[in-house]
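One chain is shown next in structure tokens, namely the form predicted alone.
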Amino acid sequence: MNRLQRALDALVERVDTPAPIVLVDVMQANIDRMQGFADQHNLEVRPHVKTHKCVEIARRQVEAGAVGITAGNVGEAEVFAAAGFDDIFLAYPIWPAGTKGARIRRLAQSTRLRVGVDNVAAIEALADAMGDEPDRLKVVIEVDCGARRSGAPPELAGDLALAAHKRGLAPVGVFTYPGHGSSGPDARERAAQDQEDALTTAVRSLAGVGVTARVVSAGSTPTIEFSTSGVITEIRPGEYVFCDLNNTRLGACTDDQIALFVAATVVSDWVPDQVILDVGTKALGREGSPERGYGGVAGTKAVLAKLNEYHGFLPLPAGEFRPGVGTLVPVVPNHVCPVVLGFEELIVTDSTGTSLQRWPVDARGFLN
């Protein structure tokens, strides 16, 4: 029997479905493995908390050796700052409109805060938001390495750092995101090389205007294995803490490293060779396709072919797997990050299913 199914079978009478189940022993092994990798390559780990949004998990990451955390928005940063985390990188090109300017200023007064910038307009707005204390705010210049998302051309990083310096902000380095490494197994190493090239150019650009890049920050989970260049000082993986189907397909993790699944129940079986599970887009997110599926049942070849908000359509492959109504099955999501958004708490057990704790998803709903 599959190990995720074994753990779920031990919890049958103690959980309501759908529910996110975390195997804490597997999760801890993932945390320790990433920290060991970083230590081996003289890198600092700054995990991205958007994956779990859970204070207890971030504490475990810091206890294992992480130097701080990465957040994706001001709200996330505020939640973790209130919980005692005092070294936060807001790795996003923040635009300080509305209340965000004042909130960033408060965070910079209570934590060692870094924020991402990739344009002069944002630099000007952030400096204005900091009032007479712009030097409290450290900025990290975001450059594009091929993902074509946010990020300035690497050769312009120095110009942005100089603009920040002139406004009194403290430019401390550069970062990038090699998102194109998720396009397929063969893309991971190429994207990591693109990342190295872009960061090297950006560091040189900063040096050209007299700014030392103390921080040279790289991501993500699919490319970490190849992010060992001497130019890089820190890594920002997120998904590694749980892993998911996308990362297993890419070769970035193994099935044994899956630490989170969604417990689901078969609720209908009227359609021949298909059952309906009580998981839909609200539990799993929308990532997937009819060809790739929208999540898979651990230990089987069965993948969800379609999702409604609360219904998961599971065609049954030929063979022994024929779950009846009322059967609980472990669904591994394609992308783990959206899963936590749908739940107020994580059900935490171990690979035997004997223990049971409930950890709040502390930053759930904090998206601005």
Contents of the next structure:
Number of protein chains: 2
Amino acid sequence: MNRLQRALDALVERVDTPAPIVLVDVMQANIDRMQGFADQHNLEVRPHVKTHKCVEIARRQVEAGAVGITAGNVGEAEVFAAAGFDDIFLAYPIWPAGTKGARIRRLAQSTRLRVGVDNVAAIEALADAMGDEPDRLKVVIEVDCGARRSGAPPELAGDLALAAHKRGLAPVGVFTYPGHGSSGPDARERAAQDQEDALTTAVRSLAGVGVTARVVSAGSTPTIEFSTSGVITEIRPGEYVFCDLNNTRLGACTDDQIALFVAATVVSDWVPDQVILDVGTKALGREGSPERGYGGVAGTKAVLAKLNEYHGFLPLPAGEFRPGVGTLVPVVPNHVCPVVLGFEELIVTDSTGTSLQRWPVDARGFLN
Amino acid sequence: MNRLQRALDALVERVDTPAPIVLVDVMQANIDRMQGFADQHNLEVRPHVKTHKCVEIARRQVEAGAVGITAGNVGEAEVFAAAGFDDIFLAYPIWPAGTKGARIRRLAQSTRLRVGVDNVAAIEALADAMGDEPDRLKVVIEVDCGARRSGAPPELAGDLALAAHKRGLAPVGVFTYPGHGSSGPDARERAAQDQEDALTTAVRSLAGVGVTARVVSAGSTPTIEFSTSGVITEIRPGEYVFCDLNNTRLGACTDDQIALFVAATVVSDWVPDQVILDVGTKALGREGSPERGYGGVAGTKAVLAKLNEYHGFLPLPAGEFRPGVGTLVPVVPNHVCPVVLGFEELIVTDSTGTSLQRWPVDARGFLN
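Output the form predicted in complex with another copy of the chain next; the form predicted alone has already been displayed.
Let us now look at the entire complex, which starts with that chain.
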């Protein structure tokens, strides 16, 4: 990953740290590789925008062949709809209280909107919110495949589809999230198998009430490699666009595919064999553990041992990496998705560091 | 903390979740109490804005008697300077690379700006950045008091003050941060004592080179109660304005002083004795541990056991708290500071829930 350090060196004096740096050539290769894999296996790609929250990146994903986007909340969906995205899956068991019912109705009027549901009460509330045009809203039944998060038992998916149908909503299929595939390298294939089993059961359950599952939608960057058996119609990866240390540890990406790092500066070096970087939880999130650390310096064995809000504690491993005060270093996040929370824009360059653009994080701050 | 649930119940249908809710009466009492304590002990209050990043709240802190504000990076300082705050302490060992040197010079021209320094290289770089008007920039020497983060050894503070003076900068005092006072209830008083010892040594070190420490600046919400012995001239608390579960556990605030919670909705309840809330790491940060949990529901024993980005896993303790899908619940963060990262605005009400204002998180997204 010295490539990251080289790109950063070329940006010296042009970026103020901390700053998220995107290598656009690496990112584009990630997008194209995922699309190629999906095409080969007859899967549609519907990337999750939570990872980047950036219209320009979603545009590139769609240009490469994505059928639409996945959003995690109504605000994200609105930002991307306003930017012209007209095929949006809100893959979340939305509860349409407050102004959300009216917002969902407006979105369903202007885009092809699908929302997730996993219970009858939400179906009723969504139908109420849609007034005299419930059929404008496509719903996808969420089932659980072992993550024990949201999602109905797969064998009950048909009951929910029927409840939606009875209220005039348009049930179009099923989805799940194999979150338990991120617990370790061994967990990926097993979680993908659980996912396939759950979706197969759910599709049969829909068929049992006379509903065809046109959409059979699966996560996620760590499990996609094992999600090719045929029942799945679309995948919703997010992290693949940038990759991160969690995914390299899982074997779901390689060092060469890391397309985002946070540029940091050494600001203090009084404690022996430790330096302080100007990246803390507000730039990286507190993603990690004392054992695994909270992010690493590319091209070195150095790992952040502790974070405060604006300070990263970096013990220096024995060896030649002894950065002095004022040195710029590239920090690779454990988990890339929280990085876009804290920044107005992404600094976009390439592996040579010669170009420099700034792309806004359009959906930052939209969490409900 | 059923007060929080009552305020939330009064807001139903007026807020979309997740959303940060501020009880302005409780917050104002926190501001007034801290100011009263400081007045009683001849301390100046210079609140850290990282906790709220909100101009309206900083205005109330100054109206109550704060002498100025503390910022954690140049961007925060710029936002508050633009809003009219003219006495700003950038309590961070700034390295003025990129455009930061020019930005600091501009700030020093328009406000009474102090910045932290803990090494000679940064002093040289700051003096270079100030061009022909180095004396416009006040510097405060950071010393370590046991947190082993940034800060020079206290006995070397004089050397740094002298280096600053030689380059024409204006050394005005010393500061430190007793971060090790947050490790447990017993640590607070000890860390406060360490802080006092370090600051006393640093003041003497400055006197040894003929520099008077007009500013002797101390952290932080957990240690302030024990920071009254006389050497300290100002305190820089941040979290006291809202309080949080970490501070209640430390004994640094009480349940009644919690002035911010995140309104959440139960969105799924398929797993027995567990519900899923629509708050995850993007609303709360991953602040906590599997043992301590990641935030709690006010007025109950329920604690979030796990977070994904948009999902909070809430095991339900035995008893009467069985919220169904669609129920609004008030989630109190472990650590309140990351909450402002993800939101455009704070929803401001009072303990009765009758008023409702929206205050922008002005410095959100400004991290460098």
